[in-house]
Amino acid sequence: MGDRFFPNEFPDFVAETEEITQTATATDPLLKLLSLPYHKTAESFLRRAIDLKDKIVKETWLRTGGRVKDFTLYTGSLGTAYLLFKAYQVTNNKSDLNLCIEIVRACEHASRDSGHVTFICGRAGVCALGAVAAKQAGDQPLLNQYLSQFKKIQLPEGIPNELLYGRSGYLWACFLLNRYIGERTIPSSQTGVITKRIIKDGIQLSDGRCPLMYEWHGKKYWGAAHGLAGIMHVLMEMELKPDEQELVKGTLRYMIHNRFPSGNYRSSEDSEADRLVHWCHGAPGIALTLAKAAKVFQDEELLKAAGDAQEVVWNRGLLKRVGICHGVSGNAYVFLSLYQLTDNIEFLYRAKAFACFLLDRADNLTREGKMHGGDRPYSLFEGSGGMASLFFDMINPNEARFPGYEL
């Protein structure tokens, strides 16, 4: 199990004082980094931040000439795109807005023939992300354009109920636009018909113990990417009935009476596995989820929960990768939303030493080959994309959000 993982040897917590920067024993420069007011780090994070943007719009769009082959949010152009996006909101460089724009245009001819409908891994990603830098960048006809397109989008038979690839990743693409174009931009008469069918789909499935149940590819997950946390999520983004917010709840409650004794959850209904810790599978991904229905439900036991699942990510979540579907840039995000949602220093503090571990070393360890920099290493899911992401987050901590997954 410790294969996957770097001992966390971190202090339980550093103060932030110019004392602490201070001293002797602050010999190690990831305690040095770890101990500088935050703004000090801040400033780091932001100059790391943008040079690996240009770096991954260098690799991911120069080089290619501007050609267009994986057009995804997950592993492919539109995450380069989403990147600019960020650095955008966080720069107000108009350069950054025009590029995202720009990439989303290729990104869009490339996604036409694509039958798949979800924000991270289909077309409604692309139309969503256009329509929203449109409107950032006040075109009018272009964000008309994109939301136009965005309607003809039809959902196929048979698609499942999952973020990545099925209907709760389609319904995530609707709030995005309604949160930043205009609350009825997508009406809930439509979103509501889908909602509704998720919901169905899980009760039928559901053998009694857990409220709502749902496959994909034949196993009953649990974690964000394919399972129950990630179909949670999104659910709670609807104003749910009274009897749908308990059928949201009982699936939470089930999944937290039966994690492992660890802490951490499966990956599946069946699996005895006790060994991932990442935002697709495990802990992570269904803390994020029990922050928010803490928030939705303001509910103790739901708030609990999630903080004893961000203990395992602080024991077991400095993975020996670099990605924030499943690596230490995805994991940081935990500590971020429960900071956003309490208020407490110290989750704020493991978000950044977490960060600052990436910042000091990811490099290194990449290049000695003891961290994995992902299979596609400039991607936004899996590579230095999703390092770039977390480090413009770092930024401004109160409006971070995992991308595709936090609104």
Ligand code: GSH
Contents of the next structure:
Amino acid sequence: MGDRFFPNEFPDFVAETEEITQTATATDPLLKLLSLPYHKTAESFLRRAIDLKDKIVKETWLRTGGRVKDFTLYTGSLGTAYLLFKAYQVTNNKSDLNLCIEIVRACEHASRDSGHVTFICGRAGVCALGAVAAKQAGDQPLLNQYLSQFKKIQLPEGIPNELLYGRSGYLWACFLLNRYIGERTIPSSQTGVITKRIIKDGIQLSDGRCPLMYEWHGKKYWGAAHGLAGIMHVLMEMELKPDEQELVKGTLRYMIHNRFPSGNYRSSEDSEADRLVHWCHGAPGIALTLAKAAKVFQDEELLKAAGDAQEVVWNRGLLKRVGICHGVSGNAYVFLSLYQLTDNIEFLYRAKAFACFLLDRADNLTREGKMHGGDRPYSLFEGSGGMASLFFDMINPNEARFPGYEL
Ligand code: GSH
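And the form predicted together with glutathione (GSH), for comparison with the form predicted alone?
Full assembly next; the chain just shown is listed first.
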């Protein structure tokens, strides 16, 4: 498929005006879509989001007779449940919430012996989403059941610290419960012990240059999925002591000072290949973490770095994949995050540009083999589930959240 990304030929910024709408009409339907007033484009996002959601339900749930082979949020049925929950939040359609609850129930059975404990790839995701959906439905007994199942999850001694399979991925689920169910649902005494362990491990592996360092399968990753960005993102949810805050800030500064000359970020400590501009590896996941850090620490250097990383995503992030893990949809969330942080309408325009690209082009490009729809094409992280999630989030851009990452 040649290069990893399409050249970004969008103007850097186009205000929504009648004049541009008329010019664009004559030339390119994509530019026309982009220059429509926001509420008009949002109508198209919503229609497409609902169609995609229905198709995904059909392919991953109805067609399988409700059998769950892969329960995870990342590539499996919990991703469909998550999408239904997001659809419910936008449309208030109760049947989406009810189906979400039904699918989580099947995932609960399928995840009993999984051994994985995180939100994105493990049982904590099932119990946490189940609890949040039960609360939304006003079903207290079901909520209690999921909370008690969540509390039985044990973290194996040897697990890593990263987001997809490790301690920080379990902690993220705790924070989701505290956000949606109630502040002390999982008490800070419990999350604090895990946080301290993550910090202790990070100090132990540090060689002094970067204050915190971690390994996953023998590699010192930097990105959101397995590395520093994901772990720092979760640590910032805790109320950290001043010295712990300095460790997190120092780690982010180390990454900023050692990024590639292009502004992109390496996927791991030893990697010199400036290739990946994904949420999982590279600038996009790190941009989301820097945006959060800029907000938490009210720090200008971090804010500037978040903007720089966002610029890399704009230039090299129109990937030949649709999903959120390593595709256009995930990269669009970077602009939404910066928009929420700064209120700068140019970031909303950029999110709209990437989302319009998907809306107008993704189907054809995928059919023609010029874009990859994902090995698990209906999944939340690799496939069209992520694209549907983005389209729903484009309706209320101030409320948009990267699934399993932004709280
Ligand atoms: N199986 C995946 C899909 O169908 O979407 C593709 C695999 C993939 O792109 N993996 C990500 C990656 O960055 C990490 S989660 N791979 C390394 C590479 O592309 O060089």
